[in-house]
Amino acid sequence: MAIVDILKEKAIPYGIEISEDLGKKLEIYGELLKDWNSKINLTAITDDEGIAVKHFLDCLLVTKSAEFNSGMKVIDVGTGAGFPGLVIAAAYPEVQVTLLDSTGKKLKAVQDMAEKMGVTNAEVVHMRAEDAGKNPDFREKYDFATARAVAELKVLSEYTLPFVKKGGTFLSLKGATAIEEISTGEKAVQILGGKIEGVDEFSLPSGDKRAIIKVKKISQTSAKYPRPSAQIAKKPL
């Protein structure tokens, strides 16, 4: 069974319908992702279902927390192998999406699967987190801003709400530690101008659990953040 027709099938019960355009795309992504990974390391799951499920309707999973819409701007946050930014985008045409990422090997596999899948809304920068959030060109400019698997909340926020304009919203896409990390993560995210707002809880076919956390930016970041990683690491808010 096509990679495709696998998610086709385990979207249904998330009421997630993969349109004919977007399974062409994913179905694309899907079997580079596969070449891509045999030259260098994008993931450790490899298989026709694994990638179906564990990415792609993972990814999908945002849209159960957010709605998307034209003309909005999203920047996903240590993209690595694209996800979910290069998911949104595929989903999304009429959205534009940066994928930011400071290992530039990755990000040449990921420019290479956007441009075969026919995906043009979608701009790949290769510039540190921390760097870029100092940057007036990003600094606050963003609908949405993403991250899937990396880092702590208590960490993360301070690579990604410095992204997100005053209203927009950070998802932080989790697994089964995301209401632990709430707890321990809440005084970052007020720090930095944020408001937990929830999170949605989900367990994917294979059983395991996911969670997006649902942070609004509700006043600006402070402009001493986001401070240098070895700082961030060493001392987190």
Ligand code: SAM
Contents of the next structure:
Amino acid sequence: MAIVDILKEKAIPYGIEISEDLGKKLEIYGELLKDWNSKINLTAITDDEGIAVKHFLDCLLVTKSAEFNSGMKVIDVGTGAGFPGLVIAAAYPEVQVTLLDSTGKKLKAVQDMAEKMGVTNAEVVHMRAEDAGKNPDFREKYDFATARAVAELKVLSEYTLPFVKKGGTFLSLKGATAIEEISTGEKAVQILGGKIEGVDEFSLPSGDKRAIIKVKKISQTSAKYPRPSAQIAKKPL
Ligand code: SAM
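Could I have the structure of this protein in the form predicted in complex with the named molecule, to go alongside the form predicted alone above?
Every component of the complex follows; first up is the chain already shown.
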């Protein structure tokens, strides 16, 4: 069974429909992901069912938590092999997506996969989040920031919230630790100008727990943040 056929079937109970255009792009993505993974370490999940469910469906769950409208800008921080940013770009050709990562070789693979998928609304940016977040080209320019499997919420908020404009949202894709991370990360979120708006909880067909923490940007982030990486790691807010 093709990756996209597995995805289509598994997505039905979530009310997620895979259009023909998205299906074609994701089928190419899945095959290229396996190819690239044989050259560089992109993901530990390499079987077709895993790619369909633990990557594609998992990333598409953000479409249940947020409305991505034409002309909006999204930044995916620590995108790795393109998750969830490249999936969002494939699903919403009218949305501009920035795929940010500090590892250049992963971005080379992402760029290649995006081109071959025919995705033209995504750009890759090779920078650390702490540096890009201070750069006026990126700072407070985005309707949404997303991040999956990058850091704990209290650290991650300092990486991501500087990118989000007032009124925008940071979508933090988490597993079973979401509620605990909210209690240890709520203070950092507030300091950075955010407010936890809610958490959407899901179970993947594999039974794995997923949660999307929605953080609304209610005021500008102080120019003090983000701090240099060593300080963020040593003294999380
Ligand atoms: N988001 C992808 C996913 O869910 O499959 C990748 C997750 S991978 C475990 C974490 C990624 O975050 C790596 O590609 C790493 O290079 C990137 N990363 C970690 N810290 C970063 C930072 N401060 N700025 C930019 N990228 C960072």
